[in-house]
Amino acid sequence: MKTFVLTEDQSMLRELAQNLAEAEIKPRSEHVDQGCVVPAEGMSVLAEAGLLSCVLPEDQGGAGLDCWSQCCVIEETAKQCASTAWAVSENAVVAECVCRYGSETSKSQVLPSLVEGVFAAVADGAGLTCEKAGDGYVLSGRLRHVLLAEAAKWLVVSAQEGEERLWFLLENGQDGLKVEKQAELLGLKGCPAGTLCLENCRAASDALLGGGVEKTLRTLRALYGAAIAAGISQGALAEAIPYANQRIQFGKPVSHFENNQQLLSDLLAKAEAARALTWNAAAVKDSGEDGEVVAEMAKVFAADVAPYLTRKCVQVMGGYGYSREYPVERKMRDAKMIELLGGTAEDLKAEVAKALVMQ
């Protein structure tokens, strides 16, 4: 079913995400989820073809290609796999915000790192300082639930100072930070959760990104988290509608009964309008505009859809819906975590408000 109309780049650029997605991640989703597996390998095949941190600029090693295009790679990789397609969302987002805060001598060592397949992650919420020291700063704390902790090369993380608030690049397993392991998640299990700690660990002055970061990263993880929830939306009904048109019971495929046909109708209209949001606010942010209010409204209804999607999936298919021989009950708890992830609807519902009520 055609419902949007493409240029021919972003046809061609579509049609390359969808089969290196079915062709590559796909078959090895089951064994990320199950074996609570970092997807490096689904990593390194987007990486050699370009689709990695593709909004880079081509002299930073990038494709410079637009948003839509990098939302595009993730939601279809998020089809078939989540957990992949969070950890290159987590790779573009500091990538740019490399890109557009840190230093020189920070894009030199990390964007041609990030190009190619290294794993990064953020780590946004309370429970680190630091204080300035000589030339640079001293972190020191512990920050919980950072998926991806483990595996991250870098880290974008961030740090009170007083009343401010400072976000710095750091390597993963420089003096003075470490991480433990975290209890196994429902969801994205190809990401697992570790804990940060930090110890009197020195951040250069070059580590520190600049103001605007904070802005930044709130619009990209709210709109990347869109295009993942739309993407387990639609691989969730890739599952469910041609088992329903298989499936007979009383002598006709369930897809016949009236019941199930009203289900999948309304199941389909959603995630058409979560994908038409999550593109929409894509749009806006490539036109040069402030993105972020539409990148979280995008976030609010994808993330809201995805898990009632994928619930009703479960229930068309029945007890093969709970089995693992079908990957909707991996989608139903996937989709769950992206709800949680970037942003709960609470904290970005009190931000549209914000922007657009309390004026």
Given for the second form:
Amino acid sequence: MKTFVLTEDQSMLRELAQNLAEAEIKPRSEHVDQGCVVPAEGMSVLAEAGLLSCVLPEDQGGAGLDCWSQCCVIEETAKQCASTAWAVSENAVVAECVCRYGSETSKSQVLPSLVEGVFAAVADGAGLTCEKAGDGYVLSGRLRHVLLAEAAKWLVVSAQEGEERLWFLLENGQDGLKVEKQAELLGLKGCPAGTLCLENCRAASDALLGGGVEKTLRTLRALYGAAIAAGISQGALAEAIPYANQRIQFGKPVSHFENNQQLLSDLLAKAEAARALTWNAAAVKDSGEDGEVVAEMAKVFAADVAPYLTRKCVQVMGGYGYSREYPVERKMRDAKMIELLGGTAEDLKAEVAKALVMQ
Amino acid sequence: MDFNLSPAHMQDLEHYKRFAKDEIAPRFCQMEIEGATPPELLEKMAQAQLLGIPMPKEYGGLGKDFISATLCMEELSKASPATAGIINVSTELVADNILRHGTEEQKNKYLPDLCSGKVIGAFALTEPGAGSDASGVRTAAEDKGDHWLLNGTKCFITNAEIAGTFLIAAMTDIGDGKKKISMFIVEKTFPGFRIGKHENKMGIRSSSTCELILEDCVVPKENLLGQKGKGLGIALGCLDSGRVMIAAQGLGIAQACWDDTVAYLKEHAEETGFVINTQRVQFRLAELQTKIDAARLLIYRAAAAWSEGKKYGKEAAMAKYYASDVANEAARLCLELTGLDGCSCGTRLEEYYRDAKITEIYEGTNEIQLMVIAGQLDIKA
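Given the form predicted alone, state the structure of the form predicted together with its partner chain.
Now the full complex is given, and it begins with the chain already shown.
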């Protein structure tokens, strides 16, 4: 079914991402989840195809593609494996932030490695402080629940200097930066969380990311978070619908029961709406606007749909849906995580309200 | 109309609360990680006489009413939904069925051990091709004169690995080439009976869920439960009581989610910028507690009707449908309010999110509950 009219280039890119995700990422997704294994192979596959941080300009090693293309890669990946999609998203967020707000030193160090598939992580929670020291800064503090903290080569962190919030690019393993292991989380198990422990961690002045990075970072994380949520929803339907067609109860496929038809149609509409909002937000950003509010609205909607929709897909599949033999229970766990990451619904709604409600 | 628990019920509730708090809650997360219920906990449950609460004293039960049984289910589910589920299956689906349909010999032989918890019961209706549609059972029981021979595979059987007594639904010949379901009491030691694949589930992982494989399983003639060909009625009949119990399981999960979340938000008030005092959090917790209370009232209504010997199939289905829905809503909302702390494995909230989902599925999916409810309302032209 054609639902969105794409240009030929867009269609080709989307197909490429879709094929790679089905052939290379799906078969690894169960292992990634159940073994809490970082999706290094999936990242390599996407890197080889030039799909990682493809938004970077060509002179920075990227493919010079638009934000919509990056969304599509993330969405197609998320249909098969949300953990891999999260890693792809963080990679792209860090790449764009460094590309736009980083020093020349940072760009030349970081961007090529991101395109080649190293992991990156954003640590945007509160808990770190910094102070000026010489021509750089010294960072301290602890920050829990940083996904991919240990696997990431590059970390973008925010730290408070009095009233001001500054953003830095740090390298894992640098002096004063340690990562403590943390308990497994409900979902996105392929992106194990860690606690970032900074103790007199020095950041040179060229590790500072320039003003405006926070807005870009927030917008991108909302946008890519929406793409992951939209992908999870479509992936869950891609399991539940064929199942409903082959599962016979009371003498007919369960897809022939009116309740399931109504339910699945409703879920399809919601998944389609989530994707449409996401693509719209990407298109707004590609048009040159900052696109923050539409991205936030897309994330609010898509990340609200995904936990609901995956829960219903488990329901359609009954006991089989509840079993780890099928991937929908994983999608239900991953969906819940996406609802919380990259801006919670409450925080995003508060931002939308600031922009559109309160005068 | 009295909405208060009687003093006797209050006393029972205290007993269940204490047991849940002392014996189950401390082990909950570890049991789920290990994927098994420790035998010493099963023994303690037996000692506390939790496996025969509503069963008559003459067979070793406590002779309590069903409201007391639902109170137990709610309290134990707060501490571990999987553990509470073990009791439900053994008591409501196995012991209660033998009580209602068994011969005096069967009752004397099986009930004292089930009620005392010496033996755990398991109930096997579901098959790969027979989920919501119980009539799709393919397991066959052949009359061999002095015994029955059972062949087939059952799946998703709760308690499989810890049970000694199984109720198994199988197709029997009822003459004229017609086949209908009959129920059999099968002991795990019967020849030809074995446990198959262990299910790797999203949640309630400490409760054992497995396939049962019957290969020329020899079952004594006298182990037919109830009349030949009446097994479907037996199976569906006991699901009414089981449904009230699953509703109470959902209720326990929902209330525990609410309790844990409020405790978390109070404890972390400063760190979270006193988010608990904000209107959005206040409203959502108020709304959730309202729904939890509504679920509780539906459950008490069904349990009261059941205790009074009235028909309560519709009330049971309504309670199960609603309470399991609220459990899932609660689990989702509470993870939102507690964030990644709540999502950390080894915390109760993370477990509840995965456990809550099963309450919408087993003992009849919620779609089946709606069929039951609709069937008993006068809503056809």
